[in-house]
Every structure is written in structure tokens, then in C-alpha cells.
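The data below hold one chain only, encoded as C-alpha cells and taken in the form predicted alone.
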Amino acid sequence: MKARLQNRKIVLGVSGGIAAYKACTLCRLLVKLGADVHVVMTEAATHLVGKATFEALSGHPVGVEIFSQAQRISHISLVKDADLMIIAPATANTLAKFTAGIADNLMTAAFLAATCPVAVAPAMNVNMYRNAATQENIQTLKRRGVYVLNPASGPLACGVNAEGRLPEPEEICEFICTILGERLTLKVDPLLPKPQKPLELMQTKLLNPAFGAGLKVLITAGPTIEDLDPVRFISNRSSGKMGYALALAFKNCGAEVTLVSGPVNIKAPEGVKLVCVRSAQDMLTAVDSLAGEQDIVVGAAAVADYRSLSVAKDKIKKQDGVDELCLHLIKNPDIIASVGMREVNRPYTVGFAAETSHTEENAQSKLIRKHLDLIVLNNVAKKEIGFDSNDNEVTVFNKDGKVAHFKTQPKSIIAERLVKLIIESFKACL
């Protein structure tokens, strides 16, 4: 895991709202992950959570004067060969200041010299957020380029319970990770499609969160269980990892994500609409049903091939005298391929083919097979990717052949690289 950050140079912003203290966790984390984390805080913050607390987490003196003296923390260097810079949280006031261009204090300054990344966690009373001029700002920011965090739901403190929240220092953390993603795998995945150029001057050269906007996506992920009895079942060992990665990445980058998901052990991500089902025949009513409003359908479940005839009504018990049992199977759906075929309402289709030999030709097959527009390739007779494990390695073919491959490195930033080239795939046949 520390990989995923290692040497980055992080700029953390922590503006004066309740939620500061959080912020001492978030930098924690980027540490232990690797990163080179440099703090700057507002004046306000610093009634909130002293300037030492930060300083020994991070291991760097703390800025917060404009006219300090040390050269280190000024606007300019402070910012200098920066990979990110994130403010959290982000008050209304620090908001409007960025929106305006207002550079009187050092974080306000930090930004606008900063020709990194940028993203922001707002945090505040709900009735502040949801006014017309913070909602404007936040808008606008979006349009220059700056990745905007949604706050989360829950008691604030002024004693409500509603939006406005600062997310949770691991979700922020899996956002920045998401973010530098791009720039961790680069350079060992040549066929990679190449960054876009930025729109503006502000920010990026990384994707968008907006890339994804209006998009719906409907994803399947991990196993499927079909019953032999009330106690047995046939299924794998899908952990639904990949899936739900997946459906991370997409919602990142602005689209609207629906999981219909076989029985596992993760949470769903936020904002995120799950439909829990069993069996192969229950997947595949629920993708019928949703398919056809959806823009892409990704089949990363690892579906059943067979399901029995018939489900005993009793526990099958073993009979004496009797030393082998004899199932009935039956083929179980092609749910992916159902969608591939669909003459109305066709969504861009891309399925996942995990084989143990002839991998390319098997997956190639499948492609043609079950008209697929991209096809995800992972070996799974390598037990340290694909089944169960944290990383995964992918080849990815189109009609024309092999479309990229991506070397072993956690799901999370497969997917991140998996859904970048699926949106840009799909906004390419439109």
C-alpha cells in the first residue's frame, strides 16, 4: 500500500471549521502511505488544532503567515513540484476567497500559485453549503478544474443532522489516491491513453472529475451462489474486489453508478446504488431491468456457469452403501452477452474474461462471441492477482485486438485505468 503514495509531495490545507481535527488523521495516513506531506493552515485553524500537532505528524514546519521569514513555507515554494494540493476542510469563506482570487493569507496564495492538481473537501453548516453563493462557488471551481470531495451526511455540530459533513480521512485518502493514480502508473503502462491537455491554465493534467458527468453506468461484480439445498450451493471465490473498485472509479469521475452485486463482504461506495442478488437467474433480471437506461454495463461478476436442475426441498444426506453423488447441471445465463445482444437500448458493453490457458484466444473469442465492445483479461490461474487478491494484472482487446495492458498493481488503480479507458472508448463511438 505505502507504493500508492511513495514520494508524492502533498500540500494539505486545513481551514478553520470544527472538522480540522480530522485532518490530523488524513495526514497521518498520507504519511504512512508514503507521501511527503507539507501543511499550511489558515489563522483560524489554528485555534482549533495547534501548529505542533501537524508538525510532528508531517515532520515540516507548518505555514500559516504570508510574510514568514522562512523561505521553505513561502506561497511559492510551498507549492514547488507539488503533486497535489488538498484542502481539508474547506470552509465557505476559504471557498469564495479561491473562487475570487483573494490571496490574503498563505493558503489562499498557496493556490492560486499552484500548478499542481487541486482538490478541495467542503465542510460546514448545512444551511451555509446549500446557499446559492457557496453552491456557485463550488460550481465554478469545478468548471476551472479543481476536484470538489462531496461532504458526507451526518450530525454536524451545530447539532443537526445533514450534509456538510468533511468526509472521512480514509475516504479522502482514497480520493487523493485516485487522483495521482494517473501518475503513479504511467510510465509502466505505454499503451495507456495519453492525459488530456487541460481546458485551462488551472489545473490539470490528470482526468477530470467531470470526465464521467452524465454518464450511467451499470456494473456487475463478485460471485454468484446457486443452491443445491437449504445448506449447499455451487459458487467461487470471487471477493468482488475488482466490482467494487470499479464502481469507485466511475463515481469519481462524475458518472451515475449502479452495482447490482452477488453476495460478498464489502461496503458499497458512497453514492453508489446497490442491488444485492444470489443466484445467476436474479442477476440477470436485474441487469434486463436497468440495461437499457444505462450509457455502459460492465460485467466484472464472476457468474455461475451451471446451476442444478432442481434445488432439493431437504439437506441431501448421505446414503450408506453409497460412495458418489451425481448432479444435474444446467447452463446458467450469459448475462453480459444478454446485454451484448440487445437490439434496442444497447449500452457500450465491456465484459471480463478470467481464464487459466489460452488466455488472449479465450478472451478474444468471448469478445466476438458474446458482442462485447471491450473485453478485460485476467489470468486467474496466477494466484497472487485476480481471485480474492488486493492486486489484479489486466490485458484489454477490442474488435482491432490488444487495447492495453497493465501491469500487477492494486484493483483500485486498475480500475481507475480501466474506467479512463472505457469512457474514452465509449465517447469515441459516439
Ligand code: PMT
The other form holds:
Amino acid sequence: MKARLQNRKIVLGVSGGIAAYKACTLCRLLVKLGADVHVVMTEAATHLVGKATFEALSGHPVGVEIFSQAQRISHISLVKDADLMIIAPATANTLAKFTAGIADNLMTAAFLAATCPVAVAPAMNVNMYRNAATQENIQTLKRRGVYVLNPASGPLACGVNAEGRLPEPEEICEFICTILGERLTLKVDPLLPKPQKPLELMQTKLLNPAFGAGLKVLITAGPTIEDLDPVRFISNRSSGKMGYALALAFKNCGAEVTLVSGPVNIKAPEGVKLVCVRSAQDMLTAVDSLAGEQDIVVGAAAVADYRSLSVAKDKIKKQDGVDELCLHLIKNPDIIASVGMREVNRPYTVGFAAETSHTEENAQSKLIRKHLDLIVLNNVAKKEIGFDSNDNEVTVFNKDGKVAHFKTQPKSIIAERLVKLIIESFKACL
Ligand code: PMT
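Switching conditions: you have the form predicted alone, so give me the form predicted in complex with the named molecule.
To see the whole picture, the full complex is given below, headed by that same chain.
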């Protein structure tokens, strides 16, 4: 990993959950990414992991008490020039204190004093997590602009297999980079002094965790595979990265996300409902059955336009003396057009256009032909963006013309910007 968090001050709050041990790895990863990490612990957390561990990992004294003469860490100075405060793990007790505005230890006082973005990663017993009080506290914090990383599912310390686990440190790290990504990628010229307030405000606006709350969003992603025989097929180079990044960005701003995905080699984000499909016809069936209950559908999949008229039962054999093989292809259904043309329960419909020539004209004509509300154009002739790359560059159109252009940057950032634009455009239509 390269130093993506160079010059970033991150306050890492560790509250007293069994997952506190994972915060050690998180601290180490953040330091490795170049961040200046300051750890604050609750008294309960110190029973699980020693202060000395975090002091060694972060290279700074660790604060616990507000009035400790020995420590002399003020809650105000701790967060004053911080880029982000993250609490991982955040226990039910700490979340409740944050919601109620209680400041009875250094961490809760620092939370109240923080003007930087704050993120929490709740981790606890499943019943405590599902308890209405905890759920309401989490919703309240989201509404107030706190970033919430949902817990993972799996074996918990109490012996059950359910949600409540602290996500892996690498995932928390990625979450932090995503939150800070706008500033890192777009705004910070390394030759300029570190930006202060205005960028903080922009960034908080970009990925407000409550922005998509209550919305149901379906995204298609990846390629489709159209079989020719038991071992051969027609497909394309779509990796699913763009669609999966959109799923994560929609999820991070509170939407309920379903990802209908062709075969890819990446993992779906935690908390997103994954529907795996193979062919365009499978994808159509899945999308058709779910589209009516969505607010927004986004077609980022690279659906094969044609499939073989028939799939050979046995492997097609090479024939001696025959130099040509003709495949009889027939048109696949157009999935995103079937959503755009729905007469009842039509969701706000967004398509992508993968073009190599006459890009703007082709994209705009697809918008009309497929009855879309927005179309996101990417020029897939450019090797460094589009198919299977980590970056993209897109231009967005509605029926009145161009509405946005996002220059080349990581797909995770493009996804956040698109999500913001899509939700705003959707809300403007209500
Ligand atoms: O997956 P990655 O490697 O990250 O690459 C991302 C991407 C380049 C695949 C993505 O950004 C993208 O452009 N997706 C759409 C690719 C595509 O099929 O474009 P198209 O111009 O052929 O189709 C236009 C729209 O119609 C798309 O929304 C597509 O999903 C949809 N479509 C196309 C054909 C079809 N039979 N059914 C459809 O729904």
C-alpha cells in the first residue's frame, strides 16, 4: 500500500469491546499509510489491550482520562487539527454516550469537540446491536453526519454466528481512505499547504451517510457470459469494479443496495445484497423481479448484446478441411431499457455507455432509446480507464444535455461523485 494518508492526523478511539485487539492492526496499517495516529481509549478498553501497545504502534502517548495530570492530553487539542476521528470498535455504551452528548471520558469529550469528520465502527453482541436503543442511536448519529461502518457477520465472542463483528482492519482502513479520498485525490496539491476548513465541509457534503437513507437501489455489474458449448463462451473484459464501487458508495450513504452481478473476481461489499447471475437472460430475470421495488436502478454491467441461438450440448469439434465456423447469434434483451420503459413502478433509471467513437452522440442517443433518466459515458477506447482498470473518467448526460464531467480518478471516488449526483437528480424529480 502506498502512503495514501500522508500528512493526515487521525484520532483513533478504542472503546471496550473484545475487538479492541483489532484496533492494534488498524493503528499499524494507518501508520503504514503515512497517517499521524493519536489513540484515545476508554478505561474499559485498557482492560483488553494495554495503552503501551498503542503508544508503541502510534509513537504518541495514549489518552484515557480527561483530568489526568500525567497525560496532559486535552480533548480539544486532540481533535483540533485532526482530519478524521474514528472509533473502532465502538461499543453500544459509547454510541449511546455519543448520541446523548455525554462527555464523561477523554474519548466522548473529544467526540463532542470534534469538527472533523467522525466515523464509527460498531462492534458488539448481536442482541445488543439489534436492540432498538442501539439501532436508534446509530440512525441518530448517521442523521447527524457521522459515518457508520456496519459490522460484519461471523462468529462473535459470545459464541453465536451473527452480525456484530468489527470488520477487518484492512476494510476499516479502506473506509477511512474513502472518506478522505476526495481531499486526497482531487484537492490536495502536495506542493500546497494542508487545506483546512473548506475542504472538510466539501468532503462531509460529498459522502453524507444519511443522504441515501431509506432509498432502495439496484445496480447491475460485471460482464455476462453467453455460452457456446460446455467449455466456450462469449463475454467481455468487465471486471465489475465500477459497479461494485457504486454499490459500496450507495451503501455508505445509507441506501439499501442490491447488486446483480455477472461473474467477477471481487468480493461484494459487506451489507450489500448480492444476486449472482451468468447470462444476460439470467440478469434480466433477476432485474425484472426486483426493479419494481427499487427507487433507483443503475446499469453498470457490460451485458453481451448477442448470444448464441443454441448452446451445443457437447464441445464443438474442429472439422478437418473446414476453415470457417459460423456462429448464429441472436440479440439479447436490453435489461436497462426494460427498466426505463416500465409503465408501473418505474425506478429512476441510470445507464452507462461504453463508447469508442462519436462518444457523446452515441451516449445521448442511448439515453433516449433506452428511456433513461441519466447516462454515464465512459470512453472505453482509453486503456487507462473503463474496462478492468482502477480508474475511470466519465461524463453524465440527462435529456437536456451534459450535467457533469468527472476527470480521471479512482473508481471509488468516481462512484461517490456519481452517487451524490444520482441521488440529487432523483430527489429533484420527486
Ligand atoms: O466492470 P469494469 O471493469 O469496472 O468496467 C466498467 C464498465 C466499463 C463496464 C462500465 O463503466 C460501463 O461502461 N458499463 C456499461 C457497459 C456497456 O455494456 O455499455 P453499452 O453502451 O453497451 O450499454 C449501454 C447500457 O445498456 C449499459 O447501462 C448496459 O448495462 C445496458 N445494457 C446493454 C445491453 C443489454 N443487452 N442490456 C443492457 O442493460
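A quick note: this is a predicted structure, and the numbers were derived from the prediction, not measured. Numbering follows the first chain given and starts at 1. Rigid core (definition): largest C-alpha set, two forms, superposition within 1.5 Å.
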Exercise for the section: Spell out whether the Cα of P167 moves at least 2 Å between the two forms when the two forms are superposed on their rigid core. Expected result: yes
Exercise for the section: Look at R28 and decide if its Cα position differs by 2 Å or more between the two forms after superposing on the rigid core. Expected result: yes
Problem - Core-aligned C-alpha movement of Q364 between the two forms reaching 2 Å - result: no
